[in-house]
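A single chain, nothing else alongside it, follows as structure tokens in the form predicted alone.
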Amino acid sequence: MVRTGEFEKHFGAPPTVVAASPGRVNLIGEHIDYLGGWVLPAAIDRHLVVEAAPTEDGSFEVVPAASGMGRPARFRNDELHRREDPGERWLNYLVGVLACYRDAGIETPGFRAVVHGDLPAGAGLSASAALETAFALVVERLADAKLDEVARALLCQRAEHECAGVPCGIMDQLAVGAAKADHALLLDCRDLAFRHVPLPGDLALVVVDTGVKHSLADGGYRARREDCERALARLGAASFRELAPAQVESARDLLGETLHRRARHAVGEMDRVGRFAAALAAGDDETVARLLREGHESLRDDFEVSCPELDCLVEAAYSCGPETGHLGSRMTGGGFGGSTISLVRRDAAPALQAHLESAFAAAFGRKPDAFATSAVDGARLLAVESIPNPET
């Protein structure tokens, strides 16, 4: 349930606009959105909420009440530049969105805002795209403008590239903005065509946040993308979609060990997405489990973006066996920490969650943040007049 009421606590008056934006998990198709591949994400029932109201002098004041963000900030419309101070880096996602709307000819009135919610930052659940998309909806409401889902996602992606310094693909922004309850989003990142794929009604998603925080702006993410670009250049190909696994294998000497492994992941993961979607629709649990495990192992070994905490959780999940209702697990998100996602029969979700918490605590001496969720709708504006005040 989306909670509101933080704006009035901070500013003593109700907001005039409220946007709620979910996080997302990616069921399969990791690190191939920026390579023009297919992906299959779903929005989850953890949200960032932005409550806002215009200011009289046109300035901006933003209070990050959500955990793991940074300091409050005040700035003017002529101060939409990149922040380098660690306590203000979170602000790059907002000022980037404001600058991109300005460049599109949409001037935003100044506003006060409070950001809060239960979506953790740095957990591989796309808090950055959730933040961008929520602020984009606030900007559009205050500026009396409206972009469609694809145009808004592209604007938020540009903001992340140019101001936050993360060369992300388009998956996160579209998953956050265009998701549909009880469905995954089968997205072709080459032409941005997408369709909603029903998820079996008896399935739940169990998400476990390792607590190992990552920043995609720190370089590992960019390095993987650059590796893939170098591999394509050596292969003389414009896209991994042109290549079959056998072609990559035959080019091992040409590519060298590292680039060969990067290319093998990209081609293999692109192939896995279509087969996974078909297996899910057909109720082929054995293939679903195998493809999720193959995907995790490829991210661990070929792309080298996993970590011991993620690997522990995946192995613990598969130790349960299919008879317990567990279908499959893997890391989700950009990696270098973050979360795992497990598909499980809904009635078996509490037991799997408890098992993963116990296994993780035994290995690392602390309890992870774990929760079960279903797929939910994408980002939306809430009707202000119907917002409940949790203090009453």
Ligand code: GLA
Given for the second form:
Amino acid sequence: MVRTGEFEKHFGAPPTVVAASPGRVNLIGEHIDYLGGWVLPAAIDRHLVVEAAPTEDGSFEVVPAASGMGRPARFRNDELHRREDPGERWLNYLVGVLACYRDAGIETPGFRAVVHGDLPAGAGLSASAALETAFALVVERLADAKLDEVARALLCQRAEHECAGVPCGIMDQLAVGAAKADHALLLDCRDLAFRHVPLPGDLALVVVDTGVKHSLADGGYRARREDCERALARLGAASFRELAPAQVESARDLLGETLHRRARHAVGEMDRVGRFAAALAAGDDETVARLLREGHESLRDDFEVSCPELDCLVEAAYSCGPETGHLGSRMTGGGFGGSTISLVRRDAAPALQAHLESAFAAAFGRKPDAFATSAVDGARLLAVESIPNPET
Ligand code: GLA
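Pass me the form predicted together with alpha-D-galactopyranose (GLA) as well; I've looked at the form predicted alone already.
Complete assembly follows, chain above in first position.
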């Protein structure tokens, strides 16, 4: 549910443009977007909303009303440099987007904006891509420009590389920007072709945020990317897509222990995505469950991006057999903390959620943030006249 009305509370007048961007989960295809693999994300019913209106003097004024983002800020359009101060780092997503549009010849008139919503930051649910994409839609509306979904996602990804300093792949920006309700997005990250794959109508997604804050800028993410590049160089291959699992197995000595495990995850995960999409379409629950489990174990053991909190939730989920309506679980997103995703029959979602909450609380002494969602539409502009006045 997208809630609006914050702008008027802060600035005493209604906004002229409002953009809402969902977060995303990834069903499978983890850490292979930047390797040109396939991914299968879906947008979730947690959003960041940017409400904005132009300023008279061309300056920017932004108020973060979502929790944990940082301080409000004011700046001119010749101050689009990277922010290092922790309280202002969140601004990098905005200045990055503004700078990239400028490079593309699209000059943004200044605006004041409030950012709010219920999508938590650092939970592995793509709050950064949601923020970039919502700002991108605001910029396009105010600058009277329009990019297609792929061009916009590429621009937001560049903003993240250059201003936020995270060498991310393209999955999050495209998932947030191009998702469709009740569908997952099957995206080929080699050529950015995508199609919407229907999700079974009785399926719910249960998301549990471990509260272990991952910051992809911390270095683990970059280190994994570099491991993969080194493994490819040693194998003399341009992409893991050209390699069969057996080729990686036979190159164990050449790669050494760590790079061998990274490569085994990459080729294994690439192989799993297509099989998972086919199994989901065929209603083959057993294969769905097995592939999700294999995917998690590969991220835990070979790619080493899981953590005890994520592993505990996945184990607790699999202790609920298929007879309870649980189809499968895994960590989702970049890892090093963040969230798990469980696929479950809709009527069984409350029981699974309660079970995961209590298993987590028993192990770690605190209640995690958990919610059930269906797949929702990607980022969009909202009709301003439909925005309810918070005072009425
Ligand atoms: C983060 C990145 C994505 C992707 C995932 C892991 O979410 O932003 O590009 O690499 O991690 O699949």
